[in-house]
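Next up: a single chain in structure tokens, the form predicted on its own.
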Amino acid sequence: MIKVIQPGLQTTVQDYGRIGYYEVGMPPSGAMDKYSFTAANVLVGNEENAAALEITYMGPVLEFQQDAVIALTGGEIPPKVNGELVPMWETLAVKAGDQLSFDFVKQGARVYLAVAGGIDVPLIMGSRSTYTLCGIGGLEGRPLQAGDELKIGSAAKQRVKIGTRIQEDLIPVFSKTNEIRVVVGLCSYRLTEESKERFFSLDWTVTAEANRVGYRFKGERLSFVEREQPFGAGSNPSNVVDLGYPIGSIQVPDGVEPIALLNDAVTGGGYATICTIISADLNKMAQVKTNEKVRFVAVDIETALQARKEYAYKLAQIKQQLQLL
């Protein structure tokens, strides 16, 4: 068991996500930074999809009720065991009675805590991920609270030597200014040409509304091409006839503040989506926090697919490194 002494700002159980239900309005949830999440599981010998804890901005205080093997990856929120700093991106051993806590966030926004054996919570629609808006998955469908107890799964896939560390060139570096690549569409035609140019030339600031549902940005107002709204669309120029929202799609309600829709967002609606964050950069987007800067960069599908291949290659390098130890 792991006992929650203090829950942190928002700590939830997540795995890879609730895949296959988007068409019925169920978003995938799951780890927002899948690279860091997967690396943590590999470091403790788990299956890649084993449930872990996603820790946002301010970490919890957790007490281990049994000996365990753990790994911490993701943003730089320095972890401590019994008050002593311990490394991230490395396989660690903790003893029964040890307390894990965290210092203030330095870079990035989210840390992943994997435990050998995984976090044992019920499967809901094929996933252990927490979706708080519907109150399903994870531990009772909510963030952790003080006094909660988390059960550790029975066995990891393989045993990893304590002190095993991800090689430095495979550890991401986080910044307060970020370039996020996007593919333009589906409804970019609704923006005026001037507004399209401004969208890609501005450094957008992440507002306080930045969470698992989506990130809202402030910069300047964008304008839409004037037209007679079609039947089925709302009266605002930013409205279209309802369509599906891909994960990472960006809408601009009333042209005021762009919103990037993320893991817990609605799956469709009536706002024009002007572009979509490429899958490889969703991990980087998950590590951006309030008041940091984002510049969107338009790329084509071929570039997005190549970035996906590079992402998969990095994960393969991590797995190969551990197999060679």
Given for the second form:
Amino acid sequence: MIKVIQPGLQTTVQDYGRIGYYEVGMPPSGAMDKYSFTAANVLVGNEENAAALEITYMGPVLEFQQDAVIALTGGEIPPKVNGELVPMWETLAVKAGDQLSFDFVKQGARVYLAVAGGIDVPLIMGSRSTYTLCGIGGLEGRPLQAGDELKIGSAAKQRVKIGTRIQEDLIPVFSKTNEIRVVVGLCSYRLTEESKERFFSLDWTVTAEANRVGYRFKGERLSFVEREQPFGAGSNPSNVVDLGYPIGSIQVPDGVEPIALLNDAVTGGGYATICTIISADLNKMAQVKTNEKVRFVAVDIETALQARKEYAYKLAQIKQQLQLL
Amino acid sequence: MSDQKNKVLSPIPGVFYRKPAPDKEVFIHEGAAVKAGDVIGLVEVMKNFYEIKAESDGVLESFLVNEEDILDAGQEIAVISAR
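Same protein, different condition: the form predicted on its own was shown, now please give the form predicted together with its partner chain.
First the chain shown before, then all remaining chains and molecules of the complex.
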């Protein structure tokens, strides 16, 4: 058992996600920074899909009531065991009675805590991920609260030596200014040429409305091309006839503030999606904090697929490196 | 100890508020006495309101940020002088 002394700002149980129900309106949820999430599971010898804790901005205080093997990855929210700083990106042993707490966030936004065996919560539609808007998955469908107890599963695949560390060049560094790559479309034709150009030349600031559902950005107002309202579309110029929203797609309701839809977002609707964040950069997006800057960079599909390949290669390198030890 | 100053930091990024609600009075005025654990403001992020509490007794000397400023994580919010 892991006892929750303080829950942190928003700590949820997440696995790889609730995959396969998008067409019935169920978003995947799941870890937002999949790279860090996967690295944490690999470091404790879990199946890659084992449920871990996703910690946002401010860490919880947790008390282990049994010996456990853990790993912390992601942004830098310096972890402490019984008040002593411990390294991230490394396999750690904790003893029954040990308390895990965190300092203020230094870089990035989200930390993943994997425990050998995984966090044991019921599978809902094939996943342990928390989807708070619907109140399903994870622990009772909600973020952790003080007094909660988390069961540790028994699904560890292999033993990893304590002190095993991810190679330095495979540990991401997070910045306050970010370039996020996007593929333009599906409804980019709705923006004026001038607004399209502004969209890619502005530094957008992440607002306080930035969570697992989506990130909202502040910059300047964008304009849409004048048109006659098509049958089935809303009256606002930012409306189109309903379509499925790709994960990572960016819409600009009324042209006011762009919103990037992420893991817990609505799966479709009637706003023009002007571009979509490439899958390899969703991990980086998840580590951007409120008040930090993002510049969007347009790339083509080939570049996006190449970035996905490189991402898969980095994960393969982590696994290979750990197996060699 | 008499002129010791403690800075109150925000552990999270977000929008800063000195009032519990738009139509309410501020939690605390500059120059007022404050006790450890008193709420001096709120930071809103991810549709949560996080209470910023004084960590020491004293006088809330000044706020270093304005109502509705967007804060970085770790930003200094106020100075409390011990007395």
